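Only one chain comes next, encoded as structure tokens, the form predicted alone.
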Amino acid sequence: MPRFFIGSENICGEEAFVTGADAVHIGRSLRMRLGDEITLCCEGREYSCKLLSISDTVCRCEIRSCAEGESEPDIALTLFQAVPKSDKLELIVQKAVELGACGICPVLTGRCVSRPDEKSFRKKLDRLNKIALEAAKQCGRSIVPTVSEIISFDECVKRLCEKDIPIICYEKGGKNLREINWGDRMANMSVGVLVGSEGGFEPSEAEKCISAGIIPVGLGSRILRCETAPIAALSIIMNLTGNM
């Protein structure tokens, strides 16, 4: 069933409204008809709806039922990804959303070859968030994870330390992810995962993380590419916490 994301302002009583490009998509690309059913997602809830009217500006829907989204993980996992070269970040964003991340935060570390300034990166940010939106639709998410502005390494350490379980995936090894105490699928437990770019982390960066209480983990005996490591880490964490 087609899935669209709307804001709370688009829900009024027993009706919901789809506007903008999504309204055009419903009528022109999907060629939907009155009475067809769609799923509308808003703030983690899923609304099963029937189309009452269709136009290029707004589609009016009757809300048939509402339920909490079943596809969202019990944990709130944020991926802190050191900025990689070329378009690798697009793949990382797509797969992180599919695997259940609630947010992706690009980070500038010492070994980042690609070092866009805030102004130039802001041009890419719209595309990255569109990729997150399309991935959320495709995999049945109930929320759209956000790709944030680039932050410094020091800011990243600060934000990681605010998480219940902060992790750095370190190429020189550390704990096995199975050795971490994940609790009993603690509701709303926050997890932060920091992954390096090509070349990993400076020793001083790893030391700063460890000194701050961030847990170093290894992802096996092989060195993974910077676009493979977050996929592996998120997959393992979601499996260990019962969220696959």
The other form holds:
There are 2 protein chains.
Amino acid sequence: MPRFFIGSENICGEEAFVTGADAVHIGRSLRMRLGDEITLCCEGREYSCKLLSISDTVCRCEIRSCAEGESEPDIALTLFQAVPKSDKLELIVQKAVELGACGICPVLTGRCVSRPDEKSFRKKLDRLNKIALEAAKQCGRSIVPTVSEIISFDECVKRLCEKDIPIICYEKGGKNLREINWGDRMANMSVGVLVGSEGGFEPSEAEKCISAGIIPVGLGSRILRCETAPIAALSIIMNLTGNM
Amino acid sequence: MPRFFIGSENICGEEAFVTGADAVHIGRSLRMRLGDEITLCCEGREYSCKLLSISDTVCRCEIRSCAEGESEPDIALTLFQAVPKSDKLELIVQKAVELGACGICPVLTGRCVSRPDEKSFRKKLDRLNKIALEAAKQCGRSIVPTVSEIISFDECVKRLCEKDIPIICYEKGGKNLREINWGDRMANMSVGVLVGSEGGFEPSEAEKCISAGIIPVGLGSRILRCETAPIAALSIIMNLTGNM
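Structure of the form predicted in complex with a further copy of the same chain (previous: the form predicted alone):
Below is the whole assembly, all chains and molecules, this chain first.
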């Protein structure tokens, strides 16, 4: 069933409204008709709706039922990804959304070859957030994970330390993800996962993380590419926490 | 350290030989010099070598030491992948090699939109095997996993049934990968994982698998793309079996 994300201001009692490009999409691309059913997602809840009116500016919907989104994991996982070369971040964002991340935060580390300035990255950011939105629709998320602005390595360490379980995937090895105690966790536990760019991390960066209490984790003896490591780590964490 | 795969006919007592394009690569692209060290892989073993002579046709190497490849998993995992659209199979092959698969076997299922004939696929197969070789070098494998010819769905079921643990990733759900008993396994246990193309499997195909004893497995409540599912499944299996 077609799936759209709306803001809470677009829900009014028993009715909900789809506006802008999504309204055009409903009427023209999908050629939906009055009475057809769509799912509207708003702040983690899913509304099963029936179309009452269709136009290029607004589609009015009757809300038939509402439920918590079933596809959301019960952990809040943020991926901190060192900026990789070329368009690899696009693949990483798409896959992280499919795998259940609640946010993706690009980081500048010492070994990043690609070092976009704020202005040139802002253009990329629009595109990355569109990819996140499309992935969220396609895989049935009920929130849209956001890709945030690039942060420095020090800021990343700070934010990681605010998570219940902060992890750095370190190419020189560390704990196995299975050795982390995922068992007795509180609801909506926060997890932060830092993954390096091509070439991984400077030893000084890894030391900084470890002395700040961030758990170094190894992903086995094969050298994973910088876009494979986050996909593998997220898959494994979602499985170990019962979310996949 | 540069890494090349050679056939057993290229090992002769204390010496090993690199020929063809790899010899050119050593001398011209990598600009290596006499005395430089390289790793040669042959049938799962790794030979630490020193270059004795370099030419465009053959590089002669002194074998310094030899060991079993440490990066090989202790399970033999074959990915049976229903042929996806466009060039997604290239990404899947690259990632499956990084994640430790020993072979990738494309399958034609009912819902495959892309249905290449044998001849047109043979060209693709060359390219896919080149991708597998490059991935094996890059991630430090000591064997080169092969991409085999396309097989029919019935042939796939037959081959899956020959594996110690045969699995189908089914979008309508099944066991969680953690529920499979990976514990008391024999050395070099064989695992077969079947993943669908866009749109997954026909119900009749899933039934055929299940009645043949193939274990249906679910990958959570989010709808994974057909290239994400094998990457996630392989990551999780390698973690659960202690290989990642």
